[in-house]
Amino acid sequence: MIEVILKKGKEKAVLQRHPWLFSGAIERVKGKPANGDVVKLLNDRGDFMAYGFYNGQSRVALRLLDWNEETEINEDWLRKKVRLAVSSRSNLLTPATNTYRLIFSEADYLPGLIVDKYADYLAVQVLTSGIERLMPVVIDELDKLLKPEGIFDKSDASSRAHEGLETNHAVLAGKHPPESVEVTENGVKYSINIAEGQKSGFYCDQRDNRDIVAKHAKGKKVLDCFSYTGGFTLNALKNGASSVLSVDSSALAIDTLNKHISLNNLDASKHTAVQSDVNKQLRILRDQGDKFDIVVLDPPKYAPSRSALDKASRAYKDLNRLGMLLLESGGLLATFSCSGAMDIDTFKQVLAWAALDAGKEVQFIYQFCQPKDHPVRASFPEGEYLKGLLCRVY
């Protein structure tokens, strides 16, 4: 096996079992590994440190897999990791929920592999060259464990380019998913376009948070921003909201949301959808003097890296300032960040700045997080990307 030698003084993160090793920490490579090869990592004294996937053109040069020298990184090792991830989610499948994440990359010790379940279909995203080379085994194991109607590859993330990989949309096993796959989450029905939808087709990471916010919605006037296909909207209507205004820039998302209202036999007269840039629409609502009891802000990733954090913080502050101005006194702001670079303490500070600018008093009454099918590995805090706060605003 090809050996990679660590620079002196660069052992700390490896010893703490962080799964990423950056290229700058490598002293030299003995041999010429291909992207995706399993290599052995040694310290500067020649002692074994870990096994990992190598990629010579990625800033993350090694994705560490196992810290036990006696371990063999082979087909059996891979199948055991897949089985462990799938079995750990077995309690999530209920009559009320048949869509969730089965494998969550580094958190499940399979760096670069994401698998989501949508009723009888699986959607896969492959983000590393190491996993890409092992996909025939992964697909075979998933097929044996779950016997899905089909497994579809949604590997179109821009991060694949950093690993020297092209985008891929293809059936990996079974049937091509139909244009519409009906799934159920918390008793709410959704029609998912697996092949063409964003990410893997649906944002299942907000499952618990949608339910939590909806429990406050009875008799309330709700504004759902960045509504996409209606997760927060549908749950609020189902739980008795007096009205919901949904705002999203995508015409397709709005059209799908309206179809979801019909699919769930909800009262369409209580719902209004607006296709618009959210920040622009918030200013229009402010200028009109509109007020709401609950405002939901679930924007896309503003800070893809730490270098973008200052700019993202200003964007989050302005967005939340506008949201606060639209609330009745004592109303609730459910606000989120899916930026891994934005930690919860920084997010709280941003909201404090937003409150000052809006002339509002804010109480943090609940802290949102990602659900248990998106676990956070103790040695990989970067996996905790989704955070949010339920705020009472005066």
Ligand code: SAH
Given for the second form:
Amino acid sequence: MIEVILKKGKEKAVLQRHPWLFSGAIERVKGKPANGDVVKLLNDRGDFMAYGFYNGQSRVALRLLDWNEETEINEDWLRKKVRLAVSSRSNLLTPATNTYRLIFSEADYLPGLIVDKYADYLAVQVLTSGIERLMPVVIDELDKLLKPEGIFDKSDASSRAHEGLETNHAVLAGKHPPESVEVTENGVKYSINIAEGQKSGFYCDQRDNRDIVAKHAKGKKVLDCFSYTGGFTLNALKNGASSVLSVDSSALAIDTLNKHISLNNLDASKHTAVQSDVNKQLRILRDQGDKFDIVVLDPPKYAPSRSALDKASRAYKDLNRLGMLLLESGGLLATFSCSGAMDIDTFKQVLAWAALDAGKEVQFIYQFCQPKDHPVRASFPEGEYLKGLLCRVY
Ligand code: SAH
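Right, the form predicted alone is done, so what does the form predicted in complex with the named molecule look like?
To see the whole picture, the full complex is given below, headed by that same chain.
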């Protein structure tokens, strides 16, 4: 096995079992590993440190896999990790929910592998060359464990490019998913277009939060911003919201959301969907003097990295200021950030600034987080990306 030697003084993060090793921490590589090879990491004195996937093109040159020298990183090791991840989610499958994340990359000790379950279909994202190479075994194990109708590759182009991988949208096993796969989450039905939808087709990370927000919605007037295909909207209507206005810039998302209203036999007269830029639409609503009891803000990732945090904070502040202005006194703001670079304390600070600018008093009454199928590994805090606050606004 090819050996990679760590620079002197760069041991700390490895000893703390952080799964990323940046190229700058490497002193030298003994030999010429191919991208995706499993290599052995040694410190400058030649002591074993960890095994990892190598990628000479990525800033994260090594994705560390195991810190025990006795472990063999082979097919059995891989099958065991897949089995562990899948079995740890077995209690999530209920008559009310048949869609969730089965494997969450580093958090499940499989860096670069994401697998989502959509009823009888699986959608896979392969983001590292190490996992790419092992996919035949991963697929075989998933097939054995879950017997899906089909497994579809939905790998995201931009993250793959970092590892020198091409985009791959293809059937990996079984049947091509039909244009519409019907899934259920919290008893709400969705029709998912696995091949064409955003990301892997559905944001299952908001499952618990949709339920929590909906519990406040009975008899309330709700504004769902960045609605996508209606996660928050549908749960709110099902729980008796008096009306919901959904806003999203994607025509396909709005079209699918309208279909979801009838799929769930919800009263379409209580729902309006607007295809528009949220920042523009919030100003229109403000100028019209519209007010809501609950405002949901679930924007896309504004801060892709730490360096983008300042600019992103200003965008979050402006968005939340507008959201606050649209609330009746005592109304609820359910506001989220899926930027890993934005931690909860910074997010609270941003909301405090937004409150000042809006001239509002804000109480944080609940803290949202990512659900159980998106675990945060203790040695990998970067995996904690979804956070939110339920605020009462006066
Ligand atoms: N709340 C959704 C998920 C939101 S994902 C759910 O529960 O499923 C973010 C959404 O924001 C996407 O649907 C995307 O189309 C939309 N979006 C991104 N930028 C936008 C903008 N400026 N205005 C309106 N929608 C936007």
